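One chain comes next, on its own, written out as structure tokens in the form predicted alone.
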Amino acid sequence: MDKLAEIAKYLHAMLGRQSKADSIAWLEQQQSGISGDSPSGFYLAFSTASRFFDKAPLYVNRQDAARACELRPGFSPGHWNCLQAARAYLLLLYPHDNPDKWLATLDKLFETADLHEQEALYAALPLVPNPALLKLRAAEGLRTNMTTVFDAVALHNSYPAEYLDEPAWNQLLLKAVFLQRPLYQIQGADHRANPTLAQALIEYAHERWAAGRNITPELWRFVGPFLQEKHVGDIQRVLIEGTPLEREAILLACNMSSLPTARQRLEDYPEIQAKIESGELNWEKVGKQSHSTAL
């Protein structure tokens, strides 16, 4: 059994645990109705899946989550609902031996999809065959004004870090910061940090400060590895004027830096340095606390 078939089997099993028998029977019937010769059956099944599956959260226990990561590193179905899982299953059923035909079918599906269908399509990007063919489509999803669609691309999704080029990746991060989305839920964030992004975020911080507005403390995660001597004033400002959470964030950033001045600032706060070194303080904790406070 190939990997896509294994993922489809996994999704079928997950849905089978919490869906009605007639819903699973309908899903299984689609296997014979979906054909590469004519995509009409596929389009119809993708659209009508909402009659058989609701948007109840997909139940994923610890073993399920571990199996998902085995099948596809970064695959995180615990953030999906049953309808998304059913639509991802249908996506995996569609024949993909002809990449041009497969891409044309997917393009049409993206272009005609409603809000919830788009959420399912973008969330399933890491699972589909020929994923590299959808880089432009993923970048387009980042330009949406619909937050839930943006979240489907950006959060709990391994596709952006694996496939987007640097300009598109930086656009994702900047928009996530602007929309105040939880940055700790972006996969591969540390791996894809880069000097261009860090400079853009520093400039964004200066603009917000000039307007008397706050910035997310998570922003410093993407600046830390690229701190320079010219940023020492920014570090000092946060240490003096920032909230306790902002101070912890800027010191986490200092911990990511090899700049001697940044390392010295970290050593000036030995209690926080100890928390960082022990793992008690990390970016996920900062992100969760930041967004719980915002709510």
Contents of the next structure:
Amino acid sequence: MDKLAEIAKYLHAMLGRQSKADSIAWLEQQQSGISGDSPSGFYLAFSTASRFFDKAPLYVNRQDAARACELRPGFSPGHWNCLQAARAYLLLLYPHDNPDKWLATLDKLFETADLHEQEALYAALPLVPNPALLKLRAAEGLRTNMTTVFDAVALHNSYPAEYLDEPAWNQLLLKAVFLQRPLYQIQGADHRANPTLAQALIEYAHERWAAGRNITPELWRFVGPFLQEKHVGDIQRVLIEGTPLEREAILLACNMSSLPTARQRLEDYPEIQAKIESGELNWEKVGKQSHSTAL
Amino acid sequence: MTENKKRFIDPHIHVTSRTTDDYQAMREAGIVAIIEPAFWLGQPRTQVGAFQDYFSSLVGWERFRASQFGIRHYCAMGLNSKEANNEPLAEQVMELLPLYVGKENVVAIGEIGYDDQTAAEDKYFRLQLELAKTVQLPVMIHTPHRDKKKGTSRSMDVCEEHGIDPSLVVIDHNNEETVQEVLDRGFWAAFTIYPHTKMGSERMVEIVRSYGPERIIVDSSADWGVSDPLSVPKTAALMEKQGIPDDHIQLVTYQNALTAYGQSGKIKEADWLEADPVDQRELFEGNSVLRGQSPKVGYKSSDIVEN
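Return one more block: the form predicted together with the partner chain, after the form predicted alone shown previously.
Up next: the whole complex, starting with the chain shown before.
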């Protein structure tokens, strides 16, 4: 069995556990109606799936989650709902032997998708048969004004870090900061940190400060590895004026840096340094805490 | 949010033309759900792509935007009668419709019917009635401004000819001259409270007093013209003041619309009474329309623009 068929089988099994027999029967019937000759059966199945599956969270236990990762590293259906899973399943059924035709069909589907269909499509990007063909589509998804659609591309999704080029990737991070999204939920983000992004984030921080606004402490995660002598004033500012969480975040950033002044700042706070070294303080913790207090 | 307040549905409003101030005022006035029928935009479209983007906004962006203000957005899909007169374009729009009618928030085919009552309008009205039958959706009918009485009767004749049960059809923009026939024939009779051209709210009170609340629906049809997105709650308030019983008001400003369009299986009270956690996230967590603000509770003006 090829990988796609295995993933489809996995989604089918997950849905089978918590959906009505009628709904599963409908899903199975669609196999015969979906062909590469005409996409209309596929379009219809994709949109009418909402009549058969609801948006209850997909129940994923620890073993299921591990299995998902085996099938496709980064695949995290624990953040999906049943309707999304059913739509991803249908997406995998559509023939892909002719990439041009496949892309044209997908383009039409994206263009005419409703709110939740867009979420399902973008969240399924890492699973599709010709993922590299959808790079521009993913970048387009990041231009949305709908937070839930942005989240579907940006959060709990392995596609962006793997496929987006640097300008699009940097847009993702900047926009996630701008929209106050939880950055710790962006997969593979540390590997894609880069000096251009760090510079843009620093400028964003200055702009926010000038306006008398807060900045997310998670921002420093992507600045840390690229700290320069000229940023020492910014570090100092956060250490003196920041909240305890912001102080922890800027010291975590200093810990990512090889800049001697930054290392020195870290040593000025031995208790926090110890928490960082023991792993008690980390970016995930900062992200979670920051987003629980923001609510 | 409105536990102690009355709830309203505006089953006909073109919110793509309205501002966020309107949404805030609507929510504050107790509107929990709206239906936006596809219509023309004040000037005719010249390309099918313009229809595609408009239809996409009705199932995508506008639905999201409404949710930001705690209002559930549904829509009706269709080719309106005015633009049915551009036949080459109409053909292309008809090809587009199957992509949209199955979407989750599409609760009816509409607003369709007659404007000038031309042959082209008749053709696409009938084709769309057949589409409604195929996908088993209710129909929202726009009755013409000119020669209204004849156009209204004719719309109902055509529905019957196509074997569509009147209980699945809402005849909109009624007046004192059309209401009796619409009710007698078993259709839903909607009234649009729209200044100068359609119904006034005082006349509406008298209609409910004379005909009772059964199968009568009040809407605003607020759009890009001088109109009022608060027509439904305002009319309800006037009815209350003028002695219409509460349960009658509830039927004509909420329940009847829910019953009529609920036949689609796609709009139900639980959608707003039991909003799921996803909506809470949409509403309160750094969303794009509100830019991190909480939805306003009061509808007040200030010289200070929030930072």
